[in-house]
Structures are given as C-alpha cells and as structure tokens.
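Quick heads-up: it's one chain on its own, the form predicted on its own, in structure tokens.
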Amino acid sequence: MKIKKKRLTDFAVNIFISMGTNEDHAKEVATHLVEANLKGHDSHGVSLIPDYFSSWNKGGLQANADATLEKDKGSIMLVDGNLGFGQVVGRQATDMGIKRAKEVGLACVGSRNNHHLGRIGAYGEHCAKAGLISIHFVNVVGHPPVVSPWGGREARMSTNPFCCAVPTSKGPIVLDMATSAIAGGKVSVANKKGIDVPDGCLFDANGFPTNNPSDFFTGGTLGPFGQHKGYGLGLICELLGGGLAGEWTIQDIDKQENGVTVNGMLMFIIDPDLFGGRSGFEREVKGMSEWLYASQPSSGFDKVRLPGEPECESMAMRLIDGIVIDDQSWLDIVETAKRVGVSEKKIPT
C-alpha cells in the first residue's frame, strides 16, 4: 500500500476517534505516528495502531488521559502520564520542561506511566524548536524482556531508547536510537516483509547469531548495539528512565505479562544561554558541522551526514512519493479500523 500523508493521517484519526478518543488527542497521536513513517521509522509509525487498540481494549491504554504534575521542586519535576497515549502525555511532560527551562535555564523532568511514547526523537525535536538542548533516557516495561545483556543468552532488558537533540539554525541535530542493535519494531516489520535483519542484531533461542526475523518470535533475543557499550547505555536508560523516574524496572517479573507497553523517561532540558551564551554555542555547533561535512566520503557513501539528516531526507522523499506500508501491516490496520467501527467509505483503498 502506498498512501499520501493526509489520507493516512485522516484514516488514523478516524480509528482513534472510533475508539472513543477525543479529537485533539486523536490528531496528535495520528500526526506523531505518520511523521515517524515519513522519517523512515516505520516500526514506530501506523503499524502500531493494532497494538494500541489491543492495549486499549484490555483496559491498559487510557485514550483520553492527560499528564499530571505530581512533584514540583524548582528545576525538578515529576509527571505521571496516567497510561494516556504516550504521544500526548509525553509531549505534555516535555512542554512542562520547556516552560521551566526557559524560566530557570534547566529542567529535569521525570515522566512515568506513559503508554508507549512512540519515536523519542519527536520530543527532542520539540525541545530543539524551542531553542533548547535535551537529553532523554527511556526504559520499556509492561511486557517480557527482549534484549540479552552483553555476555548473556537470556533476555533481561528491552530496547531502551536514548535521545539527544541540539538546536541549530538549519534544523536540529538529533541522535535518537534504541540501545539494542535494532529496534524490536524493526524486526516485526522485517518479518512481515519477509526480509532478513542485518548481521549482529539478533540471536536465536540457542544463542546463535541469526538474520531470520522469525527467530525473534520463537525464543530469540535482540543483542545490544556496540556490544558492551550498548549494553551499558541500555542499563543506564533502565536505571534512570525506569528506576529513578518511573520506579518500575523490567526485573519486576510480576508486571511483565500485562501486555501493555509502558515507558518511563528522564529528560534534561537545557537553555544554551545558561553557559557561555547562545551565540558562542551556535558558533561551535556550526563550525563542528562544517568540519564534519568537509570530510571526504568513504567507499559506499555519497557524503557525511549529521544525526537526524537521514530522517529529513526520508521525509522530503515520502512527502512527494507517499508512504509505503507493507501488506500485512496494512491488513492489520484495516482489520482494526473495522473492529472499532470505521465505515468502509473511510478506509483508503
């Protein structure tokens, strides 16, 4: 299926409204998911709609919940997402942090009990648009672990995203990544498309490396990116996003089987003026960017890119060409739409 941005967004909005979601929340979630598709992260795009419906249907996702400020100690805030759509409550927590950072220069925001937050880079970009630097540590709980620790065969952690965004005059530099070698959603997408995953991403149930995504669903595990380095960063995300902000880490076995994806996130939001001044910081960011661009590309590359630029290139292309969704994902989305009562006339064909 190839579909343009507006048609896909409108379709997603109709599905969420049919689930009982208010229009503002439905539009925000749909826009976030479609933007993930536009930026090339199909694992965090509209293919998640059936999962969100399943969570809502079993009483996990609270479609109309808003974030609430639980503790406020100057530059430090604790926010509860109340299991609302992560795309809504995560943005609300980020907005609280942006407002506080503009007031005092720095905000540290712990955001707990968020239903799946989606693409974490969206929150970094949101801060960067406000002229602020942000760092995000995220853990993933509510279902069994899927990532094996470096040196271990059994799953003990999850994909635990890390993100850092830096504002520039030409658009933000955004490092947004899973601490596993590949995101779990990307394995699902590969499995639906019938294609292999790259080397070093996946291990089968016996602990042997594999490229077959179906092995992940029969007892296999994801490995950490960068061996011990990714494992270490993933653990820090678990301890800060989960242990500190969320007070819920994946070692709590009794809470692993509810099938509702929950994220904890610890954010640091910084005003560059807090230090030497914005102009000096912008000068150094510009100089460093140009220094990297001037590098001769190595074999197989056309040029050097900064983090976040591949997503911008993907968006520019997909806004023109449309978004391609694999057949199985589309069938699952359409089936979900029918289950919640979306009329046949509103289902794109």
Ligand code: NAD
The other form holds:
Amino acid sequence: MKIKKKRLTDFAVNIFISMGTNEDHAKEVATHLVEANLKGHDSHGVSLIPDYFSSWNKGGLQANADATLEKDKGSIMLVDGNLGFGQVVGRQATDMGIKRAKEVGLACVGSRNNHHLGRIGAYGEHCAKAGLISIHFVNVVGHPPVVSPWGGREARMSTNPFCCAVPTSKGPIVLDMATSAIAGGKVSVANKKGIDVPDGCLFDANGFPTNNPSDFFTGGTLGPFGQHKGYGLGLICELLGGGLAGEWTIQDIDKQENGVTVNGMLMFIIDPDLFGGRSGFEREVKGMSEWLYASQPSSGFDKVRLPGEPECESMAMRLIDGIVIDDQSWLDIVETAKRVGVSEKKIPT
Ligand code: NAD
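Having seen the form predicted on its own, the form predicted together with nicotinamide-adenine-dinucleotide:
What follows is the entire complex, opening with the chain shown before.
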C-alpha cells in the first residue's frame, strides 16, 4: 500500500475514535505514528495499531487517560501516565518539564506507566522546539525481554531507547536510538517484508549470529549495539527510566507476560540560556556541525550527516512520494479497523 500522509492520518484517527478514544487523543496518536513512518521508522509507525488495539482490548491501554503529576519538588517531577497512550501522556509529562525548565533552568521528570511511547525522538524534538536541550532514558516492560546482555546468551533486557536532542537555528540535532543493535520492531518489519537483517544484530536460539529475522521469533535474541558499550547504556536506561522513574524493571518475571508494552522515561530538560548563554552555545554547535560537514566522505558514503538528518531526508521524500506500508502490516491494520467498526467506505484502498 502506498498512501499519502493525510489519508493515512485520517484512517488512523478513525480507528482510534472507533476504539472509544476522544478526538484530541486520537489525532495526537495518529499524527505521532504517521510522523514515525514519514521519518523512516516504519517499526514505530502505523504498523503498531494492531498492537495498540490488542493492549486496549485486554484492558491494558486506557485510551482516554491523561498524565497526572504525582510529586513535585524544585526541578524534579514525578508524572504518572496512568497507562494512557504514550504519545499523549508522554507529551503531557514533557510539557510539564518544558514549563519547569523555562522557570528554573532545569527539569528532571520521571514519567511512569506510559503505554508504548512510540518514537522517543518526538519528545526530544518537542523540547527542542521550545529552545531546550533534552536527554531521555527509557525502558520497556510488559512483555518478555528480547535483548541479550553482552556476554550472555539469553534475553535479559529490552531495546531500551536513549535520546538526546539539541536545538539549533536550522532544526534540532536528534540522536534517537534503541540500545539494541536494531530496534525490535525493525526485525518484525524485515520478517514481514521477507528481507534479512544486517550483520551483528541478531542471534538464534543457540546464540549463533544470524541474518534471518524469523530466528527472532523462535527463541533468538537481539544483541546490544556496540558490544559492551551499548549493553552498558541499555542497562543505564533500564535503571534510570525503569528503576528510578518507573519503579518497574524487566527482571520482574511476574509482570513480563501481560503483553501490554509500558515505557518508563527519565528526562532531563535544560535551558541553554543558563550556562554561558544561548549565543555562545549556538556558536559552538554551528562550528562543530560545519567542522563535521567539512570532512571528506569515506567509501560508501555521499557525505557526513548529523544525527536526525536521515529522518529529515526521509520525511522530505515521503511527504512527496507517499508512505509505503508492507502488505502484511496493511492487512493487519485493515483487519483491526474492521474489528473496531470502521466502515468499509472509510478504509483506504
Ligand atoms: P536508527 O538506528 O535508525 O538511528 C539511530 C540514530 O542514528 C538516529 O538519531 C539517526 O538520526 C542517527 N543516524 C542514522 N544514520 C546516520 C548517519 N548516517 N549519520 C549520522 N546519524 C545517523 O534508529 P533505531 O535504533 O533503529 O531506533 C528507531 C526508533 O525506535 C527510534 O525512534 C526509537 O526511539 C524507537 N524505539 C522506541 C522504543 C519504545 O519502546 N518506545 C524502543 C526502541 C526503539
């Protein structure tokens, strides 16, 4: 299926509204998911709709919940997402942090009990739009682990994303990544498309490296990116996003099986004005960017990019060309739409 942004967004909004979601929440979730597709992260786009339906259907996802401020002292806030759509309650927690960072220069927000937050870069970009720097440590619970620790054969961790966004006058620099060698959703997308995953990302049930995405679904594991370093950063995400902010880490075996994905997130939001001043910081960011761009490309590359640029390039292309959804994902989304009662007329063909 090849579809333009507006038609896809309207379809996703219809599905969420048919699940009983209020219009504002439905629009916010649909917009976030379609933007993930536009930015090239199909694993975090509309193909998640059947999973979200499944979470809601089993009473896990609370479609109309809002975030609530549970504790508030100085620059520190604890926010409960009440199992609402992560795209809504995670953004609400981020807004609380943005407001506090603008008041006192720094906010540290623990955001817990969020249903799947989607693309973490969205929260970094939201802070950057407000002129603020942000750092996000995230864990993933509610289903069994999928990532093996460095030196271990069994899955003991999840894909625990890390994000840091830095505002610049030309758009933010956004490092937004899973700490596994590849995001779990990308293995599912590769499996549906029938293509291999890159070298070094996946191990089969016996701990041997494999490129076959189907091995993941028969006891295989994802490896950490960058060997022991990615494993270490993933663990820090688990301890800060999960242990500190969420009070729920993946070692709690009793809570692994419910199949409702929950993210805990610890965010630091910083006003760059309060250090040497915004202009000095911007000068250094600009200087550093130009310094990197001036590097000769190495073999196999056309140029040096900054983190966040591949997503902007994808978005520019997909806004014109449309978004391609693989056949299996589209069938699953349409099936979900029918189950929640979206009329045939409103299903794009
Ligand atoms: P990725 O490997 O595609 O990109 C990671 C980072 O590298 C990005 O910031 C990207 O801009 C940058 N990058 C890529 N190519 C580059 C280049 N040539 N030069 C400079 N920078 C470059 O991302 P990923 O690890 O597959 O993660 C995909 C998405 O999955 C992210 O949005 C992440 O937040 C999301 N995720 C979410 C969860 C969750 O539970 N909510 C879990 C895991 C991942």
